[in-house]
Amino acid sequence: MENRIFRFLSIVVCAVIFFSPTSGCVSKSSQKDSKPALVIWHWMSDREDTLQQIAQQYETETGVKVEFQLFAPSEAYGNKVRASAQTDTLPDIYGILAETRDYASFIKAGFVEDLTPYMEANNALWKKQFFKKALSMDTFVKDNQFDVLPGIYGVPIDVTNIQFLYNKDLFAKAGLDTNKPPRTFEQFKAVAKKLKENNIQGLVSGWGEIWMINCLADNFAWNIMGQDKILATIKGEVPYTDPDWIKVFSLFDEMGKSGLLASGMITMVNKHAEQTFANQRAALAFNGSWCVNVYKGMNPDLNYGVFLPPKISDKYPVVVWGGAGSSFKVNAKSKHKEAAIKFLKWITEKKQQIFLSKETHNLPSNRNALSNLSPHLKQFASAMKNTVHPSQLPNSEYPRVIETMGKGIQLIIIGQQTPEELAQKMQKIKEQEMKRSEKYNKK
């Protein structure tokens, strides 16, 4: 899950803010100790204490010091990583918060180690312990469009997926069955009507962040037309004016007109949406498995359940976005590369994965570490077999097209654009991008 869209500040500004004597890749302790100190950059402020405990445990067991260095929020972290790549000052281990295209550029620049030989060693013992969907988000397949050599380039330390949630107490207040969340879109609309009749706000989500809108649109598309037709659209063989795509966009039109969506949703960031649901001001939410930890902090007594997106069609299965949540990469230029890989092997072992899951309330990436999960995490874990993600496809859509879809759906929800108009606009931009790409490839 952990591929969100970030607005990056300029490299120059980032360098001024972050490059200081204490933020470099080589720590003072590494100069004193006989064993190297591994430096790891991360953005996960909610897990800082737990990661420090992990570091202490590793040093106790191995004698190797590990320094987790936090740079938050995630946007600032992304800036730092990009700027550090420019100056070749990346740490031993780090994460990349960017689209697949940017991820590929880091690999081709020599900043990410290919971990395939290590994953495949000893009868692929390391590789086999992960959820397949988790590793696939760090895997580049043969003949990928980014011209990256096939291989596994990252190590997931947890996994995530995005589903719907419902407040059982508010469902009861509205006279709804607290053990039967909606399974189909028609049931979904019926729930919305019942909530509205009882003056209970319906669905809340951070749809001011268009990646979350695109997430649900993808869910609907996979259920309505399946992977092959989605791929054909990306390749330019099926237009966005196809009836199936218009049906996808029309679902958001229906949701907007039904009164299901919370007021101000299209300008709402997800943190605000999480607070709204945690404070029981909305009966439904669309959010990721990370929310279990978030809601626990906001309202430990929140009584809620988890369910898959409502089914539109019986032709294809219901799917959700999911895969690796937080993933670490090894700096291919690090002097301590082998030590870094050993640490990542250790942190993804069953014992450490159980500890991380218990302390951070995130799903473990090690599929053998699912014991003792909380009821909510178990509900999220059960959907890992239903996960997909655009980054796992052999081809990806142009960023302009993706952005146009998200912003266009926002306009559909507030009645300022029709599904047909969005489809036509997306197709026009798609054709423009394809022509631009053809001209570039001819040069």
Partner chain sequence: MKPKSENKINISKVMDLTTSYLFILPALVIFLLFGLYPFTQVFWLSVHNWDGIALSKVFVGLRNFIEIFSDGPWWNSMCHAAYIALLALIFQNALALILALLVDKDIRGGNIFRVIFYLPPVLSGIVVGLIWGWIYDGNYGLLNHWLGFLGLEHLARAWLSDPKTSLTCIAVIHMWKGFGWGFVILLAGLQGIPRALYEAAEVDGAGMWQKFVNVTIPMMIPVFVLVMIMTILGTMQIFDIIAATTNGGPGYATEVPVTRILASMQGASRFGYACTQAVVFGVILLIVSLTQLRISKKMKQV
The other form holds:
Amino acid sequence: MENRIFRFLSIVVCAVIFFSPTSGCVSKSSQKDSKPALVIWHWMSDREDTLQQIAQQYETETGVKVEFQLFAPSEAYGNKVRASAQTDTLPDIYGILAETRDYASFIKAGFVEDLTPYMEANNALWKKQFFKKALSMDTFVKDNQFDVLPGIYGVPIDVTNIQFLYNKDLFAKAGLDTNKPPRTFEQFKAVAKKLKENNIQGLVSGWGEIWMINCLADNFAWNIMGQDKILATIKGEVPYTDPDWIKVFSLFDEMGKSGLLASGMITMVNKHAEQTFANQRAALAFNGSWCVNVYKGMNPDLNYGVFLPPKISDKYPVVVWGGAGSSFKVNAKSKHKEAAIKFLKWITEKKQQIFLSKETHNLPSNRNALSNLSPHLKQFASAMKNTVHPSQLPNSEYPRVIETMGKGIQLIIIGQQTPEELAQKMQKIKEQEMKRSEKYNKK
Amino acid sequence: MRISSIYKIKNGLGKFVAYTILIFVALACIFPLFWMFGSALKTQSTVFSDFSLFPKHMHWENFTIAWTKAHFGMYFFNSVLYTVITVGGLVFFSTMAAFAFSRLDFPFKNALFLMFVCMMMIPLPGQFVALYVLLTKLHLVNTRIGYILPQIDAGQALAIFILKTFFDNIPRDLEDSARIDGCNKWGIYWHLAFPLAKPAIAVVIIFNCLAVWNEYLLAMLVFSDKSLMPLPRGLMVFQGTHMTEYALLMAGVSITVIPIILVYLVMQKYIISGITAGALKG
Amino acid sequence: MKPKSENKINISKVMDLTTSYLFILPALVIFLLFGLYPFTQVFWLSVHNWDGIALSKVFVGLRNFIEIFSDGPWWNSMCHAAYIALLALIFQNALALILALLVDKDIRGGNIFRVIFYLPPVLSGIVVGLIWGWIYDGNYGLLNHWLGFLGLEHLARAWLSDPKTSLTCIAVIHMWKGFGWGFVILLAGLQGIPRALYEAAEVDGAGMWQKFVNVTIPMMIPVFVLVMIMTILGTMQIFDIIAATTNGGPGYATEVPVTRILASMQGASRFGYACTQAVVFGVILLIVSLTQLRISKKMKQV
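Could I have the structure of this protein in the form predicted together with the partner chain, to go alongside the form predicted alone above?
First the chain shown before, then all remaining chains and molecules of the complex.
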């Protein structure tokens, strides 16, 4: 019996060693026969079915075959794109899931087509149909730090922004006005107090993921000191020890002390935060527009509203993080460049945008496609005019400084660090990084 | 199943303690499995709101939905194929190599062995670019063999290490008597060492089956054709960047776990039947 | 006559060596191709400044290696992994050994237990993250609930968000998920001990404890070393559990080498430096493992 299994195994192995190279070749050559005209790599596993439908639709309309290929999760997708760049085997259309720095590197290596001429053609017909802010992440402005030629390098297929949400039922339970979410930080703290008195958990968010903390910190910073001063800080002209920055950090200190934040929030992954809010175990959430779909799945009866971050100062407007949700780039080395651009034009047309947003419950990037949105998504859509994103600035902060900020705020929230300590630490690291990059650039 | 008893616990207290430990640990191990299975029978809206281990309304259809929605049929075939070939190849190559490192003498033996040991140490991140460039040069991108060979490599260093440890334990006199009987090196390997190392081989099979069965990072790198990808690709459908369909995901995960447990069930017999059974046949 | 026979010996010797090399040939070829080549590439990249995308790489010599010495978070993360490894070496392996010994003997239900103990390694990371997240949760967590039940409310906390407890909590998850590996190997090792040795000891009138000390332990030393090295390797490369629970937080409290390497590679776009970290990491692991092997060899000789 035992020997039989081992004998069987050995036969299988031998057979396979002989046959597998050929089988590999067979599958390769058969693939060549039916090679699709356009290959698109995407990472949006939850939209796979919808994208396949879109591809089919395009083929029936134009006769051009489009193949969406999914690589997920995003970590695997990132690996695939980077590795393919090294062997020059990127597909016709793909996405770059990385910071501006990496995006710029892809452009400089010649992997991304500049779409400005197409966007500006016919009186900027294509460009105009997008939300104004939708293109900001794909736009490189003049004199940017990365020496990328100014232009638009990507096409967003949806937009997103990150705001606060509140549970109306829990607000009612705590005796709060369900139609008046807090607008200022003082009101925000008053809400926290009320919730705490009624033993209701306050705010949940995925602050274990650093970018979500930094997102709120950026909102505050924009509101307190405005874009110019933030840019000056990034350029190294204003230190992080500036009172305005310390004010930003101290807001988190206040939030931590007020008991507003749900326990365990600083190591919470966003999916856990979404479960908590959807199941009415927390009254407030800080989350992106994708959450509408998530909450709908987990608790269709959830009664909630959307509101902007609380106002800190009157000097500058209240903003939210946002812009393109997912955007595609055209491979500048592709043989089917024109066809690829045509397809991206088609997918951002009103009809397809409505279809996509209906099927995937995301905000369309085409601002004329808002007709069928759910009330919650409409609220998110109306905030698109308030969106900002660090990548719209010509300069980017060093990744180490950004990391220090997110992690430092985590520590501030649990009282392990003071805002002043964090400011000093960030400034120190900032100076180190500036020195280091100077050294490299000289070389 | 026959197990020779070495230690006999005679007094009742000892038995009580032993069983308490066993049952306590067993509960801690089995609970997540029940939870996973129970969640697979719930819906997206009840997974995190209904705390009963098994819900009142069992949604058995989740299993069929998961199976069809994730195209499990195709991916199952691929995964079985990759697992059998990779682990099969790995077992033969690494037993041969471990046998040589343990039983034979040749120049550079220790240096070569050290090289294999070094391979276990360097962590994977960072290697993927070089690996992809290599596979492209060899025209192995998007082929089954291009997925199998790197995985054999990933598993064999540890396998050789485990197997050598066990080969070292085989008594010399058994080998000598085989040699007197006229066995050459291949004979000793095939008729003596291989059967005697069955427990260790079973361990290697168990470990590597699990690793290959769950592998997806390499698959995403090597393949672009959906039809060549393994099972975890199917599960990805339920885990979006933002949206996770928990009930279906749990149903899918429950399905994928079954073959691995089966492999373990079969293989643990070889661990237990151990050296005595092998020696009799050798 | 004479030269001919010498020739014969030479030929047979060459043949003999060739067969010996044939045994390692398949493994070696695969290794050279898919192991050594990427391995050398990692080394090569570790002396470059490269973002992982650009077509050109800037040679920086040993600058990355000099930089790593003053990389505080990196060495912190090494310490964290070492701490988890230490806990795993002691508790995880002790548990694995006790269970293997218990199941190795003639016990009712041994089969069922053997299967159950291997379940945690089989479980997918998502399930592990969800279950343990729920156990450790600050408000609705099982652990706090039990503590309340035992009258120890004052100990209740958000276990993963408290820098004092987060790393140990991660270690507990890791050990729970990992002891099944050690259990399987130790079981195989115990089964590999010839039963005749025990019978001989019994004839000499040895009791349970004497049999354990005089037969089991000496025979198991190589397997112990194997399990220890595997524990260290497996634990130092811990990543999945952290990604599913804390993401390295709060602050840097649960950062481990792999999260740092990924942070350099993806977050900071410093592929070259990430490779430097990988090399340094590998060298340290190698030194630890080789030292262990040395010690075990010495022990065997004694």
